[in-house]
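Below you'll find only one chain, the form predicted alone, shown as structure tokens.
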Amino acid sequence: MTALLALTMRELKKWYRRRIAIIFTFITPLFWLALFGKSMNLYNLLQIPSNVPPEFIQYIQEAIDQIIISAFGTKDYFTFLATGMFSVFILFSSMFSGMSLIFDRRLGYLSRLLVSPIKRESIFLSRVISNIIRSLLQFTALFLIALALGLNIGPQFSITHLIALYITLALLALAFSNIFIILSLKIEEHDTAIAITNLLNLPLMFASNSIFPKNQMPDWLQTIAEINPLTHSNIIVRKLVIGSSLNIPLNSFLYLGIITILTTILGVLLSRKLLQYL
């Protein structure tokens, strides 16, 4: 435990001191949100006609209002967007997670940590560690921004459903930190890390009901959004903010135990069997 921990606030100090990425890492969520997020105003494009009687007027906007609730929960879609937001993010934080890991076996810290008398996942362990709450801070300065953007949240939301919140994007980060770090483990350079990452982020964006509802989707796509870490997170994200209930899909919230644990257990066993012979 205090390997890990001392482990785990190295990689902290050295995230708290490179200013300049701390600022980006905050900054960017904002440009998400207040470029993309407000120019995509689903409702506005579904207005009534000039041309159309004024007694049928209200009966056409109930209507428009009940697609739009049907098909993303809410009528406002930026607080849809915006919720699924706050996971892609934890996505887009923990694609790096593993580049310390590249960058200090190219800098040759890496092999004296492997000379001294600590056990291998606690190399691992800290860097998911850190990770997780590096996105956690990122998570809470773009659930403000959302709010001062007009992001509508339930009547009922309360502490309890912020620290379910919380403790959902947690795991999300958790197993996405283990993911990526596991891919670090035996790769050298980091233009390979970077452009794996590139690779893999979009997909699992797009492929997930962060943006446009999945049943909106084919049916292939939806098996492969079925099966994103990033749907089962959103769809418990936005059950606490949105509908503002604690009763929360329990099929989402174990499928993201059990990927977070199976990950956990892999990274754990691989790092003590890959970090053994560089």
Contents of the next structure:
Amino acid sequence: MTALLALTMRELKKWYRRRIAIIFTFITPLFWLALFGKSMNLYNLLQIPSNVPPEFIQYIQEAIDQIIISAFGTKDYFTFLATGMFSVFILFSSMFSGMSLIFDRRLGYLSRLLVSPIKRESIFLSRVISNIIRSLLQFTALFLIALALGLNIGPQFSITHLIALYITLALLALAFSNIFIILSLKIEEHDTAIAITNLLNLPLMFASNSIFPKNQMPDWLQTIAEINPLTHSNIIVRKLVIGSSLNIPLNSFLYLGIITILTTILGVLLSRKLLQYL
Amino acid sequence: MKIKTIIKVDGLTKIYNGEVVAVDNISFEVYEGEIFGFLGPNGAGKTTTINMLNTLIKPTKGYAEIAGYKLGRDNDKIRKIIGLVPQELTADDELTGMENIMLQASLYGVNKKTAKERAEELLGMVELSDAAHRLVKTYSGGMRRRLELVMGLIHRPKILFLDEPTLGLDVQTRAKIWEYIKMLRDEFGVTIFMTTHYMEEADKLCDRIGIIDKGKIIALGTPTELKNILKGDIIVIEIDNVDNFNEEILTKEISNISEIRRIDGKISITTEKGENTLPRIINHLTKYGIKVLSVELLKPSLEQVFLYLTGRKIREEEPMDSIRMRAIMRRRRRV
Ligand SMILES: Nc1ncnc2c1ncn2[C@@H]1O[C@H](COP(=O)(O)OP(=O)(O)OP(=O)(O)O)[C@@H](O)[C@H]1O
Ligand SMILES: [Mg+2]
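How about the form predicted in complex with its partner chain, since we already have the form predicted alone?
Every chain and every other molecule in the complex is listed next, the one we just looked at coming first.
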């Protein structure tokens, strides 16, 4: 237990010391939110042409509002995107959680850990826990930035919603770091890990409801989106932040919970098996 | 005192990737409380052996028992009682020396207070106290090696594996570390299994030495026993034409020559009191019209033993630069 704590602190200390890298991790989300989120405001695209007879304007406007709200859950695309980005950036920061293990293998620190009597899973879990903490800190900054940029929070939002928001994103961070650290257990070159990461990151984001609602997607993509943890995290986050009902998030919550538990068990078992010898 | 075996190795073998035979069916025993050394050239299989015994590498074949625990089956128990100072520099260079040491201590469940006390003492011994709170990436190669040593000692293991513990260190530091290793054995009864390719280190520090070459143990014993293999001093003579040389005549005319061998076109003569025999041999050769090109008188040393057994010399120089190179490589990889 002390070993697990000490190893987690090691990860966080090293992260904290790479201040410049940390600053960069915030620049990317900022760009996404500010540029993408603000420029693609669909609501403004759907302006009613001026030659429409004035007696229809009200009806057309209501129709547009309904279409947009039923698709996005809000009239404001920025809010839709920002709430989707919270989970996407949990994915992005978790993708690199396996990297420290690969470097430890490469630089020989792993052999220090392997000859020591620590439980094999603490090598695994220390990276998972530190990644959750890191991800949630980054989310906090991102949330504040989004607020400053005009995130529309529903009137029902309370401290309970905020806590639920953190729990949801913690589950997502846990699931993703489990998956990416499991992939890194036996990888020796960081190039391999970067390649895997690049292969997975954008498809995972697009095959979800992060930047576009999933009911507009072709069937096969919808199927993928259904099993993508991002989709479920987004559903919950939007329900909590925006407040309009898009779906019943209980299913999504269960789904996230189950994925989290299964990947954690798998990670612990695999690290016990694969981290016996160098 | 009754001799007790603490490490027992039988037929241990490591074949990498099904083709490189790094350790070839070795068997030996290490006694409790002794300093046991593996002496051998680069690539002999020293690190591979140490890493099999400390549970890092899975043996291809063979049996080993450490403090009564069976290697492979009881690895968890073995890990609790051993310590390793690896050949590679593996401290985390993004942490300070002290942070590395304290982290290491927590891996072994040493409490903070004890760890702190030991750390101060050990850092003083290797003269790193002033640098303790600096990031390891600002350390020189020699400083990093000394830190590795401190980290390996912090939990006072029952059996300590030292893989080339003084590689690249200067003479004074090396002598200090030898002293400390002896102290560990004398005061705490730690059993030490070390590797080295420094003859002097093996000779001065080790109670018993296994000479290892190409994955095999070619001799094993106390330094004195090993030197006795030589049966005296060695005179190496280079002459203009080896074909004119006749062993029988030489042994007949000059007494106390115990062995004559031809190695690499040179003649190697084993004798007692080499300084007295040497002029007589030269006179003898001159008398028979053989021109002597060079002579060398070698006193018994482990180096001679290795030369005698393998016909090759162990290259001792591992200049500081190689450590620096490794440190640079590490840093580069990180980018
Ligand atoms: N992971 C590996 N894969 C393949 N071959 C290896 C591996 N590790 C070591 N070897 C080979 O096994 C042999 C023994 O290597 P080892 O590192 O045990 O030697 P050593 O005696 O420690 O040498 P040195 O004095 O250079 O440290 C060498 O031929 C080496 O090339
Ligand atoms: Mg070696």
